[in-house]
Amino acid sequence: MDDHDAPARLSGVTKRYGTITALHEVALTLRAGETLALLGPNGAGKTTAIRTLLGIITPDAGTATLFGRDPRSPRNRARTGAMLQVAGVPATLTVSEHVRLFASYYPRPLPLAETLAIAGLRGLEHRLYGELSGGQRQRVAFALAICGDPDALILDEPTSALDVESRLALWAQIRAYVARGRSVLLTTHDLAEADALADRIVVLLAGQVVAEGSSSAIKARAGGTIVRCSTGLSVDQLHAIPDVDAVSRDGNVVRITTRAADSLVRALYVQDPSFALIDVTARPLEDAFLALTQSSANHAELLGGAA
């Protein structure tokens, strides 16, 4: 499958409502077998990229598809399952109940206990959706999501009111679901999350992308590397070599944060005969988004001053 025909895509699209540019120009695509996390803080575009992708609304400018197609095509749709952050869901139908409901969709659904194990909820069958807990609900909401065996999921916030070990269960399923060959969009606020499940990630900004690649990557391209050390080089002298973005001293340990780790240790060494090293960690994804969005928003008032 090439890109075109891969299971979703946003081509160069444009969403308004109103004066507000939700999605501006925004390329993305999931491809088959892999799981592509959308990142962004609030109002960053996320849901409004999801609700295109599906169909939900008609983008201004640009083409949504899935599997090369028009999203809102019956064919589409039932080759597609998505988890949304919906309200309205009948309080009197049974869990049971909602599930044969979601199935009865699609041509090939997956049968009732099996839904009903993978998205850990057994025992609650004939539970009445009103009587759910928060966290019982959104796993009736992923139930319904994957019961049509459906070949690409777009999961919105999928672990959003789950406890610890929901979440943990919730995170074997999808990485399970994808080793089947399947793929996987999610959106989070959870960067762990995002590191421990996406091949892919996409950061939104203010409806435009700020930065795409692996986990790794992303934290490279925001100083992904920190260096603990002991050395007697001044806080200057470190900020002198190249590609070092930040430096932190306590007591005798200095720790750094570099886009170039291995040039910076061997720099340490010719220049300092004390230097000792400590450790090299990975950036924290945490710390590669907030630095990626934050420089990504000083840049835009930069250039909004400017015009």
The other form holds:
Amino acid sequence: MDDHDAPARLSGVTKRYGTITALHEVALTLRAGETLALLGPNGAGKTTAIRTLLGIITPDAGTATLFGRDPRSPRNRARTGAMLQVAGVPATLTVSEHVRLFASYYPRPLPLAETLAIAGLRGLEHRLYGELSGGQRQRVAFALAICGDPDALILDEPTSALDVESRLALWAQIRAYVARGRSVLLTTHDLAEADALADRIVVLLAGQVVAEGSSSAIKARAGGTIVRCSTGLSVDQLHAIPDVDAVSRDGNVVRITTRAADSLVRALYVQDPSFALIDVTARPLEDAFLALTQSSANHAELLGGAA
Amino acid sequence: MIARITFAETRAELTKQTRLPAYVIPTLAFPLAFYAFFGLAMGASRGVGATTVATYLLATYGAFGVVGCALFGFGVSVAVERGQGWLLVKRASPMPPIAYVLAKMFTAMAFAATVVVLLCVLGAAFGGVRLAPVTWTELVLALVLGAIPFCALGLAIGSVAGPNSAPALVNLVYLPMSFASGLWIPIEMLPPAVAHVAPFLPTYHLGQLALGTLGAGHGSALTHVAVLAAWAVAGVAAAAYGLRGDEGRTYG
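Take the protein just shown as the form predicted alone and give its structure as the form predicted together with the partner chain.
Now the full complex is given, and it begins with the chain already shown.
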């Protein structure tokens, strides 16, 4: 695959807002036929990266291309579908009126019925947008992105603010589109979502790409669970338990990072009668990649550039 | 391709705005109600210069209605769609930007034509307004085409105003400007100071252009068209300046 014709590509992209560096020399490539997740916590610069890729934001340095050309060229726009995070969509058009209008922008759109079926909107076509639930609205945004049958689909936080059921439904809809052999770039702050949907993951932290690799490789590095508890065991004893990656103590609370929470908790109950579990949470992304960025030469810049 | 998309965009825009009471009611009801009250109920057949009150005010309330359609249809809707980020979705799509602008202009002109025709029906039915067919045609055409420069001014307002402040800002421009241009009360009846200011306002020139078709206006039609064209150019330039470097700042 010639990278120069890649469906979407950022190279050396830097974008500053005043003193804040939103993106620092970001490079990423969406290859033909793959699903790529841009993973990062809120404020990492994901939306800036997506909007730069779509030609809405002009970078201070570096280039953004779709299919090897300027994202703003009409030919590229006709090959790209986008789902952006926006506050409002006109409320007084029906679902099918919205979809038909967007389909009219593209040279070879999907038939209306097919778009509605893929996006899970059958039966809602005559409802006004303003009457839809949050999950249904998100599906309309997805329908507008796919209705032109684009070669590249760019989704900015497609499932944010959705309940679990709607999220799983949208995952299925994204997979149904991927199955047509199209390239998809999506952003998310959820490692599980990136792992569930993407072939490859690029991790963005404070405006910099800090890791890139297959979903399984990134998951192995970033995955894991944080178990907070109170225990009489020493830090060394805790480290001796299999699959424990890190231990820290904050007063009476011990924070253990592990790749196997179940067996850790079981072992603690057995070894320590005074053990009490406080909570179990997914390991935050920052936690997994902070060491990496702190050791980098751009440490100071990064701290100043957390946008 | 652009023509086809513009057609689809216009149809959607018309549908969208027609279902929006906040747009339809003020733009249609206010000019009709004002005309019925000042133009018809308060002595329709009294003379104003060479014509009657009902005939004279048909032209000026026509202008008032047309300007409202353009400023609200364009100004407020662009401000809302820009402020909520909807414009970004459009910009990321293959829609040619000109289709967006033309659709809003055609929609404003369709509403303007509706207001003007309804005013004409009111005037003919209840105000004894009698005009030659060619005069009716000239009046309606002057008014409906007169929406264009105000669409440009609406675009300028929409490109700088926030979605919540836009309606207030439009009213702040629209209402005093209409009054001072003699669209509510004939300019001859306003204090001389107002009459001196009026020629600096675009609304005055649309009002006089419409009155000119009835033989009741001041100045030449060519001058009014030239001034309105200049305002249109200024509006487009201001909008281009306002939208320059718009990278999607959104207001809740």
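Positions refer to the first chain, counted from 1. What you are looking at is a predicted structure, and each value in this text was computed from that prediction instead of being measured. Definition used throughout: the rigid core is the maximal C-alpha set that superposes within 1.5 Å between two forms.
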Honestly, after the rigid core fit, is V254 moving at least 2 Å at Cα between these two forms?
yes
